[in-house]
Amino acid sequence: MLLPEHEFSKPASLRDSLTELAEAGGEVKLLAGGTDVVFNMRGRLFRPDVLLSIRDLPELQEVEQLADGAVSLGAGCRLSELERHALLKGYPGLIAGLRAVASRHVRNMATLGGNLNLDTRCWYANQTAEWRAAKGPCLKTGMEVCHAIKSADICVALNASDIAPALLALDASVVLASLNGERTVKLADYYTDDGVQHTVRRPDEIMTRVLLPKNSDRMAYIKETARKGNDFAYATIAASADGHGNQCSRVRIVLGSLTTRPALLLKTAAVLVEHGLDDTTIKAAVGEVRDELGALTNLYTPAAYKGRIARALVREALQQLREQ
C-alpha cells in the first residue's frame, strides 16, 4: 500500500531538525529507522504532514563511555551495532533485549530511539483501515470511545517496546534536546499511561541519547512471543539485582508489552530486597505481582492468560537471578 500523502524533509544536523520541528505548522512525524513509522503510515494509523528524517543524524550516532562510568548511547544508534558494541558488554541482560527485537533484517535499520518511542498497540486500532472503518474510530484514532474498555476515557494500548523494560531495570535515562536546550528524563518517568500521549516527549522534542548508569548488577531478559524474530510480544521481563545467589539489597522487576507503559513492580521487588531470593520468597514475591499490576485490560490475549504469563516470567527471571 502507498504512502498517504506527505512532505519529506532530511536536515544535516540536529540543529537543524529542532528547527523545522519549532516552526512546523502542522503534524510533523520523526523517522529513524522507519520499520514501524512506515508501517502503521501504509496502514493509515498516521497520516503526518511532514516525514522529518533523522535517520543519519550525526548528533545521534555516537556511544561513549562518561568520565563516572555510564555509558551514553546515541539514540540514531542501529540495534545491531549496538548489540555487538564493546562498551555493552557490561550489560548482557540489555544486549539479550535489543536481540529480542524482530529479525537481524529489522535490526540492520531499526534505531534505539525509535523502539523506545514505539506507537502503542492494540487489537482494535492496529488493524487494516477497512476493519477500523467498519468498526469506527477510537480513542486512538480520532473519536471519544475506547472499544476495549467502553468505559475509559483515555486509550489503553500497549506499549510494545522490547528495549525499554531491560533500560528501566538498568536504570536508565533518557535526553530530549530542543532549542531551548536539553533535559534528562529518568526512563521510569519518561512513559504515561495514555495509549495516545504516551511518552512525556513534547513535539518540539527530540530524543538524542540514552544514559547506562554503570553496571555491576546480575540481570535476566526474557521475551514471550508466537513467533521469535516476527511478531510482537505477548510479555517480556527484565529483572536486575545486586550480591550473588540468594543474597540481595538493590532489585528492579519490569514487565512490558502487558500495560500502556512498562511495568515496574516496586512492591514486588520490596519483598525479595527484605528477604532474598530463596524459593519461599520468591513465591511470596510471584504472589504480589496480580496486585501490583492490576486489571489487565487490553486483550491481545485473554486476561486470565496475561496474568498467569506476568507471574511466570516474574518466577523465571528471579531462579535465573538466583543462579548468577
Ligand SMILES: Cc1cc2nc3c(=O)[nH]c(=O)nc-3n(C[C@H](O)[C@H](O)[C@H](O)COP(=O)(O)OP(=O)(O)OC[C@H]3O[C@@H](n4cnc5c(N)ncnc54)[C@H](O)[C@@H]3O)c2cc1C
The other form holds:
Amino acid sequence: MLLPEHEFSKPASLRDSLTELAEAGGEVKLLAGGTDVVFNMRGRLFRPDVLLSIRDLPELQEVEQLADGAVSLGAGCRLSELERHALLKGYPGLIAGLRAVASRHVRNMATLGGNLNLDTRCWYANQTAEWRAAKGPCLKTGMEVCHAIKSADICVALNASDIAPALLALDASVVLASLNGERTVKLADYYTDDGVQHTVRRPDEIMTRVLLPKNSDRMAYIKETARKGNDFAYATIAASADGHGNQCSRVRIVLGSLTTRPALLLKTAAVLVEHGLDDTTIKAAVGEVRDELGALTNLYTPAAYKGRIARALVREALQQLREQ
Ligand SMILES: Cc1cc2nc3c(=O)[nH]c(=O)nc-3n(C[C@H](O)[C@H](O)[C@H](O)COP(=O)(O)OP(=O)(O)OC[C@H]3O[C@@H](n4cnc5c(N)ncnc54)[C@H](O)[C@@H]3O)c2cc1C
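Okay, that was the form predicted alone. Show me the form predicted in complex with the ligand next.
And the full complex, kicking off with our chain again.
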C-alpha cells in the first residue's frame, strides 16, 4: 500500500531538525527507524504534512558512561546495536526487553526513541482505512467516540512498548531537546492516560537520550505473546529489587501492554518492601495487583484475562527475583 502524499525532510543536525520542528506550518511526524510510522501511515492512521527523518542524526547515536556510573543511551541507537553493547552488561532485564521486540530484522532498523514513543495501539484503530471506514472515525482519528470501549471518553489504546517497562523498572529518565534547551523527565512521569497524546513530549521536542542510573539490582523480565517472535505482547512485566534472596528494601514492578501507560505498581511493591520476598508476602502482593491496575479495558483480550495474566506475571517475576 502506498504512503499518503507528504513532504520528506532529513536535516543533517539536531539543531536543524529542532528548527524545522519549531517553524513547521503543518503536522510534522518524526521518523526514526520507521518500523511503526510507515505501517501507520500506510493504514492512514495519520497523514502528516512532513516526515522529518531523525534516523541518522549523529547527536542521537552515542552510548556513554557518565561520571556517576549512569549510562546515557542515544535515542537513535538501533535496538540490535544496544542488545550487544558492553555498557549494558549490568542491565540484563533491559537486554531481555530489547530482545523481546519483534524480530532481528525489525530490531536492525528500530530505534530506542522510536520504541519509547511508539504510538498506542488498539484493535479498532490499527486496521486499514477501508476496515475502519465501516464504522467511521474514533477518538484517535478525529471523532468524539471510542469504538473499542463504548463508554470511554478518552482514547484507551494500549502502550505496547516492550522496552518501556524495563526502563521504568530501572528508574530511567529521558532527555527532551527543543530550541529552548533540554529538559530531563523521569520515564515514570513521561506517559499519560490519553492514548492520543500519550506522552508529555511537546510537538517541538525530540527525545535525544535515555539516562540509566547505575544498577546493582537484580531484575526479571517476562513477555507473554500469542506467538514466539515478531508479535506484540499480551502483557509484559519488568521487576527489579535490591538485596538477595528474600531480603529487599527497594522493589519496582512495571506491567506493560495492559494499559494506556505502562503501570508502575507502587502499592504492590510496598507490601514486599515491608516483609520481603517470602511466599506469604508474594501472595499478599499478588492480591494487590488487580486493584492497583484500576479499570482494565478489553482491548485485544478480555479485561478478566488481563487481570489474571497480570497476577500470574507478578507472581512469576517475584519468584524469579528471589532466586537471583
Ligand atoms: C512486524 C512488527 C512487529 C513489532 N513487534 C513489536 C514488539 O514486539 N514490541 C514492540 O515494542 N514493538 C514492536 N513493533 C513496533 C516497532 O517496530 C518498535 O516499537 C520499534 O522500536 C519502533 O522504533 P522505530 O525507530 O522504528 O520507530 P518509528 O516508527 O520511527 O517511530 C515510532 C514513533 O516514535 C516517534 N519517535 C521516534 N523517534 C523519536 C524521538 N527520538 N523523539 C520523539 N519521538 C520519536 C515517531 O514520531 C513515532 O511516533 C513491531 C513492528 C513491526 C513492524
